[in-house]
Amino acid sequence: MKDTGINATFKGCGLKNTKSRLAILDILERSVQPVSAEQIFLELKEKNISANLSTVYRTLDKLTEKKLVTKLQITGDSRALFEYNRMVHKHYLICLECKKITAIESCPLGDYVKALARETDYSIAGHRLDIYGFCPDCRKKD
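Now that the sequence is in front of us, could you give the structure of that chain alone in the form predicted in complex with a further copy of the same chain?
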């Protein structure tokens, strides 16, 4: 039994190794944009791995719980989006026109958050920054 590769990922975190689970993580890992449960469901179908939609949701829950995946709630989208967790702190730049989501891996908030903790006496656990605008492509079209 080998302990390397994606199989090891699940074993290591106490999840069983199922076909759909592997496929879902694979889709997420390959995906450029964050994806919804529905999108994953459809993509699985195309690949003839057809998992039930509730299985997709349950799997995404587990993956999120195990921090293999990050769940995103982008305002203006009623659905949650999911992305493979590359263990990088990110923010998102969202095009209001085409809905494209671009990750920004720099964070301007380090010192600010520390100062805020001091001022407010909160212990700060995290933050979320989304930036909205119009991408170069969409700007041209108008």
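Having seen the form predicted in complex with a further copy of the same chain, please provide the structure of the form predicted alone.
A single chain, with no partners or molecules, comes next.
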């Protein structure tokens, strides 16, 4: 588990470095897509790192508050998903059948947001766009 950069990150945010925080952030940093608290909890168990599910949730809340982690809430799904904040603007394609999440790397709203800011004189701080549909694998099943 690499911890030199993460240790500095914790220190810069005023967070105490604990084994479970370090492991949770490491799991998120290595994940290729957003993961649930339950998935993180199970991976911690596999690694023999002692942390209960409530600790995972509290840690994720703290990491989200410190902007080290981003929280993704998918419409129609009661659980939140989390990912390491790489400071990259993303949108998502979400399969309604299998719940697969695919990041859209480019932002189709960039020019629209700029025009909207000019039109309304708002200082726009951000936006979200999640697109729902059925992935190719699920469409093949039907």
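Each form is matched to the other, and the largest set of C-alpha atoms that superpose within 1.5 Å is called the rigid core. Owing to the predicted nature of the structure, the values given are computational and were not obtained by experimental measurement. Positions refer to the first chain, counted from 1.
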(message) If the two forms are fitted on the core, does residue 19 show a Cα displacement reaching 2 angstroms between the two forms?
(response) no
(message) Is residue 115 displaced by at least 2 Å at its C-alpha between the two forms when the rigid core is overlaid?
(response) yes
(request) Using a rigid core alignment, state whether the CA of residue 129 is displaced by 2 Å or more between the two forms. (result) no
